[in-house]
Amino acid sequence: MDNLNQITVDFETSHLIFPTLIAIILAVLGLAIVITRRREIAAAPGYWRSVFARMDKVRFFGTIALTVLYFSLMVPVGDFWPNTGLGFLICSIPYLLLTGLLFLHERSLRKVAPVLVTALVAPVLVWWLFTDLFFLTLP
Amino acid sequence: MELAEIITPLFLSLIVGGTFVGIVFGAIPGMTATMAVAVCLPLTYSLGLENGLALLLGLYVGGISGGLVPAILLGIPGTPSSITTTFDGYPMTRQGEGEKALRIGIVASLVGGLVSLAILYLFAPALAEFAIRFSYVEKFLIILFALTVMGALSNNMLIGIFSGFLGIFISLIGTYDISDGGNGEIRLIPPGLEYWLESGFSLLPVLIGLFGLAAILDEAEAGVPKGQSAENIKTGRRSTFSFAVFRGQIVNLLRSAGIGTFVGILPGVGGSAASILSYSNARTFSRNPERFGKGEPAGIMASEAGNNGLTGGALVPLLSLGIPGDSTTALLIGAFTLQGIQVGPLFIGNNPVTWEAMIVAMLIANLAMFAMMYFAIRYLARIVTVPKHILFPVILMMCVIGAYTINYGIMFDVWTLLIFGLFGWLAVKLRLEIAPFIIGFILGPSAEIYFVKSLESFGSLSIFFTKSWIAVVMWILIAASIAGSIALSRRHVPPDA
């Protein structure tokens, strides 16, 4: 009985001894979901279409399009004054700026005063707190 | 260092300013103490660990605190703890007490916080003393431990332990890393991905997106709700508060304390819980159970104890075993390994001084969320109507200086933020549990050195049952609470499915 369960490890594959392990239970826990929860899954296209006709698909979409544009250019601009962390500065003002107004319900001038007073102020109150007092990099 | 050295005028008002901006999270619907924490962890590199716990542990008291506010005056909780303070808040507030539920609140929130600290204080190095003499046999077990409790506490329990076991997957992500007495080998990258995987996604970048840019995901998908106008938020004077409304309440409040912390201790198990059980608690034992849901004092008092209580009791399996008790103090061991402090068992006694700091930081905290609240709640019940179209591209700034600060400067943590905030969107959708999920992350890497370090030392899997009484304690305390939820689904099966 005690010869069942002795395992010798090889150190070179030990790497993947736990994954393994995981993955295995993870199968078998998804296929217990499966199982269990079927006719939940099986309704999942009309679930999903009901999220979609409910979600506001400007503000999500437009904040996951900021985001990846702010992302994507923070590092190109800040390549042209390297590590000063204008980069960062540059393009954080704009997208503060454009995620406030997407935000925005009513975009009337004394709505959209504050929003255009935090994306400048916002901004460089951090990068200054950042690159000069904590001297930390930004891009 | 001594105590006093370290409680310096600048200890004491990161303790203050955190807890005010944690009230000011916790107020808003949609901004959570979990999410003050991650935004602000940035702030604590230049800080120090003390100065840094100071600022996180005031925001987390702060936070778990400030959801009354809407809770009462709205009838929406700020935070998911307080969804148990809307059943007798919000009805004291539309027949004008609005004022007396809040003070209530702030009271209950104080013995609260003050009960769970004192367990904390007493409870932890206790724990810690024991955890010692765990070997990795034992310490594997309590992490197989944590992620079934998680799990049989959770909405579902096969979804939420598969949930936990994914995040441990992902963990793995990377390399077998040497210094841990790995082989330095890689695994489970995806192709080209090699260069920007090899030490697997950072835990912060990881946090922040799941629990700041996932949250405003979900804002946005809602439309951005709009903010409460001035003109909404009636605190309401008709009957003034007195401390007499406490009578006969010590018991309630002691309970709901009690079960607060003792739901913080288990790991994983969030505010919601911990409120929950308290005020369910409170109108089982109550002599007028009839009066909850409308308007009954000791409602509020059992939720607003039960989830402050969290905040002690999570911190016990955190600084006792290195097991965070939520998904705030999950956050908190980001701002230990910022300072290359590890937490577990040798955490207390190694560092002595830090320990009690901590310990002063949560006593100001609360007294200070107490204070301000108690004596500024009129003004500080407008908190409720800051725009967020003002607060979330500030926090989505902040979330990407605390992704690429992380690292010193990658930027592929700052994509890892965007990956996990779509992940944290798409698994409440998928209806994952993200708090199973970030354990499991956290503990995935200790979980494979333990599990592997184990069978290399004694070569058979029986030892996980063998090694020792606690081992065999430990399978008996997984078993429990795997077939506790089985039984309790059960019951809660509608009689037609």
Second form
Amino acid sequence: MDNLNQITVDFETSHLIFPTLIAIILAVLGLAIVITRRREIAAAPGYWRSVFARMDKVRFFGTIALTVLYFSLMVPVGDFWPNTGLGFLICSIPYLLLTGLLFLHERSLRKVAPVLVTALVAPVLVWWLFTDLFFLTLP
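Previous: the form predicted together with its partner chain; requested now: the form predicted on its own:
Only one chain is given; partner chains and other molecules are left out.
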């Protein structure tokens, strides 16, 4: 009882508290959705089959592949220049460019130019904000 005014933080495991808490809350909410919407969920495979048949598979799977590649390469590229955020910057420019090109229906110079400018300016702006203004380290 003499330790009521003292808090001990275990830094080895303290970062796991909120992800665990959020995972438990999401699991409870997911279970509530399954219980209350069980009839709609049981009828869902036919719906998803028709959605999958109508979807643009190149854009969908291309986006997933580019996103996985983006997050997979960010840290290894950033390890060449540690604590500079260049991994984020170098990986974000081609990711934004390729994702933008993937979603363009017409790839004329007039349509590609804004995508190219956005792919160059947006990551540089975010990189500058995080490193110089917020003093946060990016991968």
